[in-house]
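A single chain comes next, written as structure tokens; it is the form predicted on its own.
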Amino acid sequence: MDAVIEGGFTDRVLGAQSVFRATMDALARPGTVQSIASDAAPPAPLTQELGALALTLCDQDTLVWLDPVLASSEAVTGWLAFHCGAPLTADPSQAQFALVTEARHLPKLDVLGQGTDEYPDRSTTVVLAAAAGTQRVTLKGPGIKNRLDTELPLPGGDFLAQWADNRERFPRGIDILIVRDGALVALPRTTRISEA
């Protein structure tokens, strides 16, 4: 039960705005390292950069996709619950965020919610705990000063090619937040990657 009701913000207020602000600016300018210093301590195998985005992002408004290690976890679903109230679904094309502690365990990008034309707002945000490994690309798009070439733990197989379709769908589609160590990364529906 302690795992539960603990482990949120120290300062629920300072820590949330914090997060908020770290995600706001990784969105503004894709693929720089934001840094999200958080003391939220959420039960494993939530990260705590998960958790921290969680307690910022999500509340009881907010339906959440949990990949199958976070939803069969007892003590992560009522951490959720207790600490940001969102309701779970098992339909990731239904959710607003999906929490995602590795990149095996990612949905393909186009079973997520995609928005409408009228509503692209209604997508599927996914938060992707990092694996350690980096994958040297080039990044281009709105938020970015002609292109960017940097390194980013992206998920491999054919996820470049199922980014570029996303992008296709513009104005619909899902933006991704990688966190890793402390960190942020944002890749919005509008930017184009490719390797470098």
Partner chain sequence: MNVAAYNFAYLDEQTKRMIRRAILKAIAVPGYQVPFASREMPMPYGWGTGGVQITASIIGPEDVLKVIDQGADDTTNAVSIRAFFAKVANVAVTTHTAEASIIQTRHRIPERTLTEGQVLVYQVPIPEPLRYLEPRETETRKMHALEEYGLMHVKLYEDIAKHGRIATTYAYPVKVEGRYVMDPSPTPKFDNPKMHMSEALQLFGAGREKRIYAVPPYTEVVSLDFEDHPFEIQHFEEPCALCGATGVYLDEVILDDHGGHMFVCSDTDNCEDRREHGHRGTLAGHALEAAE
Contents of the next structure:
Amino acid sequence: MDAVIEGGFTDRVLGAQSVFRATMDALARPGTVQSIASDAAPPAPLTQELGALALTLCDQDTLVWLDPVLASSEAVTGWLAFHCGAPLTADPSQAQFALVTEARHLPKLDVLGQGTDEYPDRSTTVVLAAAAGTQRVTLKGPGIKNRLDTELPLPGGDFLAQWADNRERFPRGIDILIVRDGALVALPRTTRISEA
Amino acid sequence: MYVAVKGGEAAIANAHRLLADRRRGDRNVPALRIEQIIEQLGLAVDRAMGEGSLYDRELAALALIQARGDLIEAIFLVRAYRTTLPRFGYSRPIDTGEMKIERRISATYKDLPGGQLLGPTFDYTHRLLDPSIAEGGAVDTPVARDSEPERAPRVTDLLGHEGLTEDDVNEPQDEIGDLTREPMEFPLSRDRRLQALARGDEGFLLALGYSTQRGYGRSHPFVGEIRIGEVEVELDIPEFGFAVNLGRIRVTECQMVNKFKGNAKVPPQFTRGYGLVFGQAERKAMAMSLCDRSLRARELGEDVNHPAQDEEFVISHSDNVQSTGFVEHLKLPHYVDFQGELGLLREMRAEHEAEAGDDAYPEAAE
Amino acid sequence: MNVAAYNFAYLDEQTKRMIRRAILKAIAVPGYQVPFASREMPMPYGWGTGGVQITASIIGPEDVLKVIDQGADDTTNAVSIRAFFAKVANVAVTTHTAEASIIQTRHRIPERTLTEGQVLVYQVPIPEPLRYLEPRETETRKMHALEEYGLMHVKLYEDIAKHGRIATTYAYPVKVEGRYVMDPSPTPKFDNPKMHMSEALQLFGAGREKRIYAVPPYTEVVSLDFEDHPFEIQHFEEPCALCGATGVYLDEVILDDHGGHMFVCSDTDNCEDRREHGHRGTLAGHALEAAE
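Please move on to the form predicted together with its partner chain, as the form predicted on its own is already shown.
Below is the whole assembly, all chains and molecules, this chain first.
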């Protein structure tokens, strides 16, 4: 029971404010690394960063999709229920947020909520905990002055091709927040990614 | 200059101090107390609660005093407070069929089960100013009922039994919307529309309802029933497994019954317009039910030709807190934009004069 | 009677989360108006409730807030909003553009170029650029979805046919990142070029109309125009009478009832800063007293 009721932000108002502000800055400047260090302490396998973002953005009004690892953990679902109160969905296309612990659990981007041409905001925001390792890429798009050459912990496989399709669907499409080691990098649907 | 280059803060503080003074008025006259407003200006309190959409007589009375009797300002105060309140849950639908009735009239039946009860109404009063009120004269105690009133089923339930009136619920849904917690999206579901109407400005809805009677979207209305009284509010508590009674609230309900010629799917029948408002607010409930029926035009396959039938028009402009804010914002400085327009106008006038040359202003010669 | 105490920055946490989610979507889809469940605020609709809700949702104890109305820090509504945040969020406030991390504005963009890390929050009365051409939300939403902006071009072209020019001086429509036509709020068109590729994040809040939209930093913002009638900003014949600045937006101040007037900076902070650095206009010194 203690694991459930503990582990929220000590200061829930300012804790959420600082994580949100970093997230906003990250989306406004795609590819830049923003600190989301906090004292959130969710139960494993929910990482601290995933937990902090859930506390900041999810509540009764948001449908959340959990990857199979998270969905099968009672400690995690109990903690999320207590601290966020967010209803869960098994259908990623309905989710406002998808919490993903590993890139291999990331659904294909086109099965997530894309929004509609009239309401492109009704789409899924993915929060992905990244593994070690990075990939050299070049980013272009709103929020980026000219171009940004950087190394990002992106999912492997055909992710870049999927992302290019996601970009094509604009204004529909998903946005991704990638978290690791108390930091966050955001990729809004407007960002073009190419291999450096 | 009201935009003092320095000292805006002091000017605002002084203005508010003066406002407080004017609100209080002559200090030799006793200050109003909350109980006096609740007891003696009860219908103003009801309107502030209804359009403020917060059932709290004391806060509404406080708002009325603070607003110097300006109803829209009082409603605004109540709303701004309401928005900060946490939600503990959503009550069960109230059952107006079980209402403890103080007034109940029907215009469609001479007599009906439960009877006609006039209650505390202005109807049939002769509108003659009464000097005895100014003198604080004694008021007779009212006549009480001898016995418990008999059950008074809603008229629409009586009509419904013959299949002549449409059913209560023709739009089944799991969840009731809440316009104060979600963005508005047209077309609205009827629950959201009714919420907007219940919060809407009495004067605006009254005028729209009146317009339908004068032919701008005629709806052939009859007052099926108006009832005013107290109903119980119950809250389901999942942990207990049963509903808890939170207390009683006074509401006014109006069921308007409207002739309807039917369409391909539905046989001719009476359709309904619905009004439900906090407190005793009969005019508002009637206006609301007229507007509700008009706004069902599209649903019932009627032509949408008139203002009262136009959902976007009616709902976008029915909220007096929104309306007053935007109308009154014209008081704020706009000199930056005005400067832009001045500049444009000067340019265009100069061009106009150059083009007109000697023929400028021929009308001056006439 | 039990009147509750208020949360940090006034709004409750659930409301802030709702607004924050809308802000993130707005940044992800530049120029698109995200519907949000705007709350009733303790100031009237039309007086900056959208901007106030955005500021309240992003502001933290580290922030330094500047509030301007018509370019000035000391206009009554700016004073009132600044005092509100000083009270409910206990944040530092400033009038200096360079020192502010958040600038809430009505009708102007500061003259000083905004820098990376700054957030400009606009108060927006009518967020829909197509509203005066088509009053129905159901219709304008379709037009944005289909990128059908012909009506706007027709309107601007009619202006040219009738007046020989585009007769829009403020709230001049822009296209963001080549996709959405957006209302820049009633800023004078003079300010439109400042939105283009700005280093600052620009957030727009319309409380009564329940919309939030955004322009991320380094984003293309182009004022609509025609090849034969290119977009032009206003030019003033004379410099600021107080600081001598040219190439800034000026207010016309009436000095007497014989037509006497002078032009002074609308951006009061910029004007003061210039005067502190020794710049003088023709009427510096006695002008302010004369104006009052």
